[in-house]
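In structure tokens, the next block holds one chain alone, the form predicted alone.
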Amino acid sequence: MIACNWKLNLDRGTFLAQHWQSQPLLIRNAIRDFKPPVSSDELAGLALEEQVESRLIEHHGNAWHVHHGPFQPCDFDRDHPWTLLVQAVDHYLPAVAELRKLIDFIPQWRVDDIMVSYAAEGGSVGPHYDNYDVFLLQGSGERLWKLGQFCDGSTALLPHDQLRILDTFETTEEHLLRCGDILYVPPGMAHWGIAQTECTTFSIGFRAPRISDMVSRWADQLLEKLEPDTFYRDAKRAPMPRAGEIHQRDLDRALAQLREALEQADGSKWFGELVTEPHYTLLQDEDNLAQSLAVLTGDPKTAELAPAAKLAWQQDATSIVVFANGECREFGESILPSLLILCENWCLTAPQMKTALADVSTAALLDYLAESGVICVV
């Protein structure tokens, strides 16, 4: 793992209390002496690859046009202003993944990915809003950001099959970002970036499960525990004076029985599994996996967190539940010291590995993480 030693010029407590999920924040010179970890040429090279998700957006003829990768070099020779967006660059370039450490005061399971964009002068993806938080870190060049109104599902959009371009944009603020500046934009806030020169932008995006998905996962876990042959009961009911009526007493009785059933939903693994599910297909290299498992039984030097890994944990009354890429497993509490180091530093050094492997539960944890593609052991 590459160590870039970047530091974010931000009062974390004030930010979380006053801005997170509520108000935008401009951070001038957020990263001093920032040197973008990927160039526009390197970004274009990634967009040529089959497994990398990329889009090219341009505006001409009073219409927005979207093209999907993989691209050819000739696709970047255009007469109109255009923007190239490459998703999950942190999954492919460890130096870009290091940017996630800037926001380590927010749980890593809340981080989605780092999208990197290149824009020719005048390039833009149009006025839009997102349903997640984003830190917009300016790389090379300059980009003007306009902030607008808060939006929701009822906000009017222009007709388009693939883009959510706002029908109306009400500018409330404007900020010109230069290399090392950051603009934080909360969910739902309209924003519109326009390249003033050729430029790159690093978008550190967050993930938030839909409430409907949370209800679905929670209900699935509950249904696994419920006895299927338990039925609605209405013993000692009063005679019904009007034929066919569902009386309020019937509804009250049904709701009371539902509440009784819901009290059985005491597990919480569903949440950790949901928030650590990868959004992109993880290509597991069987050779690397076999090598990691073999090294674990020998004399491993280090274990590094994979850039695309989704790792989280929670402590129960008698165990530690570890979530790895949407799956989970329980371990003894002795794994906690090594697990904390891995989550904080993204790696275990040789001495730390020696200590970890001396504990049976922690050795089993490392084996599980290697099999899940969360760590690479060398």
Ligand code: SIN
Given for the second form:
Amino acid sequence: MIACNWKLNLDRGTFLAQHWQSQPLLIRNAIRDFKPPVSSDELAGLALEEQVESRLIEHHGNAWHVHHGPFQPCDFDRDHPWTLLVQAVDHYLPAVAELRKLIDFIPQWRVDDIMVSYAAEGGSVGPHYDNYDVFLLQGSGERLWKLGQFCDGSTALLPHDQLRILDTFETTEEHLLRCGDILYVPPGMAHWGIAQTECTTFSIGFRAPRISDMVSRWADQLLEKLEPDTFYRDAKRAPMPRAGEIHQRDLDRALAQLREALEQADGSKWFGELVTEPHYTLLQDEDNLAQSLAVLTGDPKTAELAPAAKLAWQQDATSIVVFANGECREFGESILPSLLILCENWCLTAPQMKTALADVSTAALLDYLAESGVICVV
Ligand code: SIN
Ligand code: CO
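Show the form predicted in complex with the named molecule, please, the one above being the form predicted alone.
Up next: the whole complex, starting with the chain shown before.
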């Protein structure tokens, strides 16, 4: 893994206290001497590939059209302003994955992917809002960003099957972004980027589970643990005053029994499993996997985190629960030093590997991570 040579010019404490999830922030020269790690030609090349998710959006006045990849080179020859959006470029290009290290003050499991766009002059994906935080890092060229009102599910959209273009946009701020500038946009805030010259934009996007998904996963985990033959009880109930009525006391009793059951069956692995679930199909390279497992039993040199890996962990009373691409396993606390290095540096060097393999639990952890496709051992 190449070292992260870029430094983010940002006061992390002020950002987290005043902007994260609430207010936009323009960071001029956020990365000094920034050289975009992917060119428009390389991006176009990725969009020709079957397994890469890409879209092309073009507009003619108020008429917006979307086309889905994979594309042919002739698709990039267009009369109207257009934008090519390539999803999860960090999963394919380690140099783009490096940009995630800039945001090292927010857990990696909150990061979704890095989408890269190329826009021809005048290109735009239209006024819209996203449900997630995004850092919009300007690569080559110049783009004018307009910020607008906060939106939610009730905000009016233009009629369109696939695009969520806002019906009205109330401009509150405008910023012209040049190479290395970043605009942070919180969830729900309307934004509208218009390419002033042909340009590329790197969107470091975050993820957050829906509350409805959290409830369903939490309930699923709980149901696995609950004793099925325990039933609602209403011993010592008062006489029924009105026929057929469900009294507030009946409801209170039901809720109290639910709370009691939840306390007994508490478990918290559902959260880590949910937030580390891959959003994109992972290309599990069978050769790499077999090689990693073989090298682990032989004389391994280094381990590297796969660019698309979702790795997180939590400390329980007596163990460390490791979440790898949506699954989890428990290990002894002795894995912590190696696990921390892996999460921080995205790799274990040869001496660090030696130390790791000398501990039985950490050796088992490396096996598990190699099997899950989270690390590649060479
Ligand atoms: C773009 O890069 O054109 C769009 C990014 C965004 O609005 O999230
Ligand atoms: Co957006």
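Model, not experiment: these values are computed from the prediction. Positions refer to the first chain, counted from 1. We call the rigid core the largest set of C-alpha positions that still match within 1.5 Å between the two forms.
Peer 1: Would residue 110 count as moving between the two forms, using a Cα shift of 2 angstroms or more after superposing the core as the test?
Peer 2: Stays below the 2 Å threshold, so no.
Peer 1: What's the distance in angstrom the Cα of residue 236 travels between the two forms, core superposed?
Peer 2: Spelling it out: core superposed, C-alpha of residue 236 shifted, distance 3.0 Å.
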